[in-house]
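First, one chain by itself: the form predicted alone, in structure tokens.
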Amino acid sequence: MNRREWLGATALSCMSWQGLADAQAPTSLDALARASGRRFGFAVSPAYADKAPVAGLLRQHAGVITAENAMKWRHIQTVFGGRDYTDADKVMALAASLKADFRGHTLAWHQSTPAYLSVVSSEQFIRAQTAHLQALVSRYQGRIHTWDVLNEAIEVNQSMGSSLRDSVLSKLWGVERYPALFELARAADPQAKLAYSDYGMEQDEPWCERRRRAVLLLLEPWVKRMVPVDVMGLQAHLDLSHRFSATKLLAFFDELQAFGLTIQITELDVRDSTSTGSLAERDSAVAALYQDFVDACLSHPAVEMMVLWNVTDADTWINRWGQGPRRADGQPMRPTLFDEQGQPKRAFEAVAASLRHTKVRFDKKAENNV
């Protein structure tokens, strides 16, 4: 057992009987988050999201939804100039039904671009963007908390010597017009928030940090500029395999404090690839990493929201194929707070716990309310 299970180990073991009482007994996760002045919730697909176990897990914790995949583009227009909302209709249902704040994810992503438009001029790849853009916003208008417009445009390992990522987004789009996704955005909903979003940037490792510089080299001369954006989304795939220092996280959530920013972590889960040792052990070492990164998000009054990407481990997307590497032995991973019957592990104990005792949240908003 390495020092970061042993430590999870210990940690849960020694919780007062009161306290394992406490985290054990039925709860809701967003309520307990609600009490801090944040929001909690979960990504979903709508092919499970009304089954057992899902459906009653969502109506006991979740706060806020999110579209795993129907919502982006390639999935909303699968063929040539036609468009279905099916999927993308079902989901905003699920989300009026919970009465929970739907986040909108996304409206420009490389990887979501339909296949086609990875061969077309520039002009017409931003007429079909737009279009697309102005379409999905104006349908939801009114509904959505929170839009991604834009993901994953860094890539700080490229040999270009570029921190923006070369895709059909940077080529077609153009990195200078990035902006316009967000004042597009804003004007086909005024009232949503507007994030830019991105992962790798929670751990304590050098290209975690190069990232971290990367984003807010980015996102600084669009405050500058007053673009709209107002969240920055980290997606939080975090892994047991990387340190994690809570003083280099919150140090950046401070600099984006500073450019006026609030921060919602939007895609949380946690892998254990290569963590050895029982399912209890497993467990407890994922359980502490949780605790980790939850105690330090929630110490911040930037951080506003928090969403698992997936409820259960049987339908979490890291086990599913083509999703990244794979344990060893052959066991499927255990990242999510709930087992695959749907039962709370050790995570959804220590998750519920810093939420039980996280204090207030108190932003630039709530100051000026007073």
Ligand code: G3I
Contents of the next structure:
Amino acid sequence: MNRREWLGATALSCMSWQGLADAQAPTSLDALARASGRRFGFAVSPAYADKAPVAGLLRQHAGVITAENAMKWRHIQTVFGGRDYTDADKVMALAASLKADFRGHTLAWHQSTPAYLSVVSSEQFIRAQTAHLQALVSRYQGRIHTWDVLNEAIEVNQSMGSSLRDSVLSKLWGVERYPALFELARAADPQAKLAYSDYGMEQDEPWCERRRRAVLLLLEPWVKRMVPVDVMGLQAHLDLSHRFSATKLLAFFDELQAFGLTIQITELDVRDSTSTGSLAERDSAVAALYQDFVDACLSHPAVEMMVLWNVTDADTWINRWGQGPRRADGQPMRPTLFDEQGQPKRAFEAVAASLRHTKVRFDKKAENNV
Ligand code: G3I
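Alternate state requested, the form predicted in complex with the named molecule (shown: the form predicted alone):
Entire complex below, previous chain first.
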């Protein structure tokens, strides 16, 4: 058993009587989050959202819904000129039926740009990206809590020395025009909060620290120029093979808060690519990292929302698409709060306990500073 697994087993045995007591009462993660002024929710795909067990879990726990893929440009505009919002409308209707807030995801991301646009001129790309953004934001105007406007613009491991990602977006839209994405989104839906979203900033590894610095360098001039960015979205695809430091994460949150930003955790899951042992031991290790991370987030007043990327270990993108690291034993990973049958795992108990025992409320005043 490694350190994290040991910590997990210890933490969970200490809280087991409390966990048992908590398990007696029906728990809604969103209701627990609302007690401290926050929201809790999930990313969903129409292929799973209306079927058991996902549908029931969403009814019980979701106060926020985001479309995992349905609002991506590549998904809406599979052919030049055509736009198909069928799946996007389905996810929006689901959120409405649950009376859940909606996170729009995502207006500009190099991985969701239609492939046929990688070969056009910069002028043509700017016209197409602008038209797509305006059409999508206007379609759902007034119904979106937060839009992910720009996704994953930094990349610190490139040889060029820049911390901005070299991509179809940087080449054809232009990094100097990134702020214009936020201005276009604000004009199309003045009520929606606008987020910059990125990954790899949550854990205690040198590359995470470089990414934290790079994001602050990106955001600082925008904040000074009053670019309408309201929210930092931390994706939080955590991994048990990386270290975690609440102190370093919270110092980063302080810096974001000093910029006048609120913080949303937008794609939370925990990969157990390297942990060994029985399923119970693996689940304890996953639960321990969830607990460390969620405890830290909930201790900060700028954190307003927490969204998990998918609902169960059966519908998680990690097992579905085979992206990212695989387990050496070929077993599926167990990165969500619910097992493949939709039963709550130790990670569920850990997150529910964190939410239940939160003492720090989301500071709504932070929103008004923007
Ligand atoms: O729709 C096609 C289907 O027709 C085809 O049979 C199948 C075969 O591979 O592919 C399907 O498309 C897949 C698509 O998801 C829709 O389900 C793509 O291959 C697959 O690459 C795509 O993956 C998504 C990925 O973003 C890229 O858009 C994942 O589901 C989704 O979870 C992931 O989410 C991203 C966030 O948007 C941004 N942050 C990172 C996160 C994880 O990578």
